[in-house]
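Below sits a lone chain in structure tokens, taken as the form predicted alone.
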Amino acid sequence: MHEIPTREFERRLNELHRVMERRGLSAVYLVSAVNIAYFTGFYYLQTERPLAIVIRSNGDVFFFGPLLERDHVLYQSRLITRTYVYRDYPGETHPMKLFAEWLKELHLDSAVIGYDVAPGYVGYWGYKGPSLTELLPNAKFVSIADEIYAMRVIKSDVEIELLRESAKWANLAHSLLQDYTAPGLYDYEVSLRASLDASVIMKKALGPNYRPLRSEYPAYAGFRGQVGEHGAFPHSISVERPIRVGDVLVTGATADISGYMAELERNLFVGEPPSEVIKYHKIALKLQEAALNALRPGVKASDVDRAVIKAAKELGVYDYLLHHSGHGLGLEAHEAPFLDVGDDTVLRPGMVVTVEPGIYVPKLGGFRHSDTVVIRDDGIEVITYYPRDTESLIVEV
């Protein structure tokens, strides 16, 4: 499966309509690009130009936005009842004033309207503008952000299948990344080649109707600058030197399946790793195992992180543990819940999280594996499956 069937959007909208009925709402006003994609299938590049989706209690779905997105939304989504467009921002008349006029036209200027992020637009790329609460003083705007997030945090069978498909292609992309890694090459050379080849194979396999939605290419594999000593920076981004023999590499791979992207991360070792590297790699695996062993339905997210912290202290690496043990995953790369001591969310079947405790040793490198895990009724399902043992992750030189 690589497309979201219409019945899935209908399910989501029906659930939203139940929220509307329960809260006494005449409409819902969405501005989050992720929420818009979740309910309508319309993905777009968010800019300074205000854009919103209005969903009425009678089932109508309206698009408010710039002219340049009109044909795009109609191409991507079959759920839009009508489009309202303005030429561009800021324009002779501010778009938010037009939004207010369009809501009046829809007889919503005195209604109770639920919103996800803001009753207007978010401050994005220099946007400035009034709130609809100022422009429509007789309307009542109420936040339903929590209700929407509660819907998104439990993944449907369709969403889990999309993530499983993503994990399959992430595995291919990472395999190519390992094959192409060699001393003397820059990280981006290896990443671009592996990502391109995996993307071409993926596109050919999935057929002419497949298209990536959250990224510009289907599959990705790379290092994010975590090469050698730079691996000790969890978010290094880039490195100024080529890959060398003896480097510990922190890698990542994913693939875009209707906007859902599983997370796969591993270590690679350029040449036979010394005993110190093997020691830290095995410790990192023990920390991930501590998290996986604690992960099950009914457990608090915070308790999973506590299990990792306890293991890190026992193994003498707590000072190298720089972040929490994982996070939710879905249409966004990071979502709630967070496997963090401060998040007491009770894990439930249908939640999807990454499990990725990492240790970062100055001047040596980072040691982190990340796997995508589905919480099931009777335990967990790990849907990423690239080898984790040291021997399988050695790059021959």
Contents of the next structure:
Number of protein chains: 2
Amino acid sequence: MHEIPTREFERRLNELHRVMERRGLSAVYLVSAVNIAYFTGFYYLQTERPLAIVIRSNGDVFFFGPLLERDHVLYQSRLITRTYVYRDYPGETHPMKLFAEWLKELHLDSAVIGYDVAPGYVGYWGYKGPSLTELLPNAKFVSIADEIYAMRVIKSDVEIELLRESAKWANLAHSLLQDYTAPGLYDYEVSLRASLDASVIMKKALGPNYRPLRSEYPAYAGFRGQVGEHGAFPHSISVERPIRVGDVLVTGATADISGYMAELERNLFVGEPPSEVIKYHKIALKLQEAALNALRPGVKASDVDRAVIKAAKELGVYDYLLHHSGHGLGLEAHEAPFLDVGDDTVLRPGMVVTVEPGIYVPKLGGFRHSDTVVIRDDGIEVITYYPRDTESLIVEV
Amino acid sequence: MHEIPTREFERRLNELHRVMERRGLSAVYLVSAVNIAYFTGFYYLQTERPLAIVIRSNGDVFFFGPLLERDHVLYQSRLITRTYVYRDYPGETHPMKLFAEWLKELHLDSAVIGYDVAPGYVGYWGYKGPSLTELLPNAKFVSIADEIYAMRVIKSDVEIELLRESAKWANLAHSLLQDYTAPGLYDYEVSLRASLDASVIMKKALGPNYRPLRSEYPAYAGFRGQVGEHGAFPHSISVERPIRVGDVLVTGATADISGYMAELERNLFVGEPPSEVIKYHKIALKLQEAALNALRPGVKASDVDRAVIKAAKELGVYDYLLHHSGHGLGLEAHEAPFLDVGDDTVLRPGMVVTVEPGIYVPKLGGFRHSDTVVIRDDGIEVITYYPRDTESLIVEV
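Could I have the structure of this protein in the form predicted together with another copy of the chain, to go alongside the form predicted alone above?
Below: every chain and molecule of the assembly, starting with the one above.
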């Protein structure tokens, strides 16, 4: 399965309407591209051009946005009642003033309206503009960010199925990444080849209706500059040099199934790893085991991170543990909850998190595996399944 | 040239210090990843973890951020006086409270501080937190967004040289894209092959010190789903079907030179185009000519767009003109000024804009070329140079 059935959008909108009823809202005003995709199936490239979806309590769904997205939204979403468009930003009349006029036309200028991010638009690529609170002084804008987040954080069976499908193609992309890795190649050389071949195979398998929602191509695997000593920077982006014999690599792989993208990360070893590398790799595996053992419904997110910290101290690598143990994910690459000592969210069935404690040894590299894990009624389900043991991750040279 | 010399960073910081003097600021607090790159050379993956650079009037540059970026910032920027780090977000003490404490330690808790985006952090991937205005009631935070933008909008000779270098490799990537385009292939199949080969060649040419700053790989060319009838959506992202004989394609190509990325976009025609397609292509070229003819120092950005609108009306395609005529660019893909009827910015030497009026014919496709243009003392310099005529853009089948 790779498409979101109509009933799933109906479920989400029904839940939103219950929030509107509870909070006494006449309408909801959404500007987050991800929230818009969540409720309507429409995804777009966010630019300086303000764009919003207005959902009225009677079920109407309005598009407010630039002319260049009009046909695109109608093509992608069957739910749009009507489109209101301006030519472009900034325009002779500022788009936000038009948004205010359109809300007036919809008799919402003295209504109570829930918003997700801001009652206006977010600063982005040179956007500037007034807030709707200034332009519509009789309307009342209230944040429903927490209510929307509470919906998104518990994944439905459909969403979990999409993430499972994503994990399958992430696994293919990662397998090709390992096959193609060789000393002398640049990391993006391997990455682009693996992403290319995995994407084409995935498309041929999923058939003529499949397309990625948020990404330009279906499947990705790569290193993002996490090569050898640069892998000691957890968020490396690029590296000057090619892959060499002896390098420890940190990978990442995913695939876009209706915008849901599982996270799969592994170490790869270029040639037979020396004992020091094997030692750190086995320690990183133990830390991930500590997290997985602590993870179950009813447990606090913070307790999972505490279990990892305890293990890291016992194993003598606490100084190398440069970040917390994982994060939620779904339509965004990082979402709450965070497996972090500061997040006391109680883990509940349907939550999806990455489990990825990492240790970073200066000059040597990064040691991290990330798996995508669903919290179930009776425990956890790890949906990424690429091999984890040192032997399986060696690239022969 | 592909690196930013130290004197360029000195120039930028000196100009910032003059702003600080003029506005009576003891320090500047930056959170935009692009502004941080502009002043320090450090670029990072923005996440839910708050990160800021604090520049004091005495010249000190402080890093406030997550532990996982500590070694990364020290590796990338020689300018950092000292790093202040927290373990991770949200943490047992919220990072923003630590930022407030660190500002206190730096004797800035009752100072006047200029900020670029927000006196705190921006909502991103589940971030929530207080503003520094609440945490440091005796400090005064004033926006210097406009002053920073005014600096960034006029490109130095160094920046223009970097964009010129970028245009060269964008041209290579685009040439390969055209070479590899063929019916039966998926658009990303062609895109990833062209990006791969152009990236490897570019790296081999620029040598061992070169690496991209903001991108995972050096050069990119692709279609982003702008294939045939889907090209009629100016911001298409993906498409379900392969490229076919008769398709009009819209391309995009760029390359990362220290974070500066020129914009090059063209039509490609799969097989001999029918007369209707040739007609629209020639009209699109005329609209671009109208913009280029109107573009010179001293002219308003809005007047360029008006010249295009006038030409579109004369040529009978105004209904197909779905967006304005171009936008600034630099370290961001879109920046002010906008070549838009609503932007009365007077164009000055050193500004860099794309020139890209586009017409979009439902069911047929998009017709758009984008070139990167520098405003000079005595006119304009078009720094992208891929052929524009119909004949050169035909992919033989």
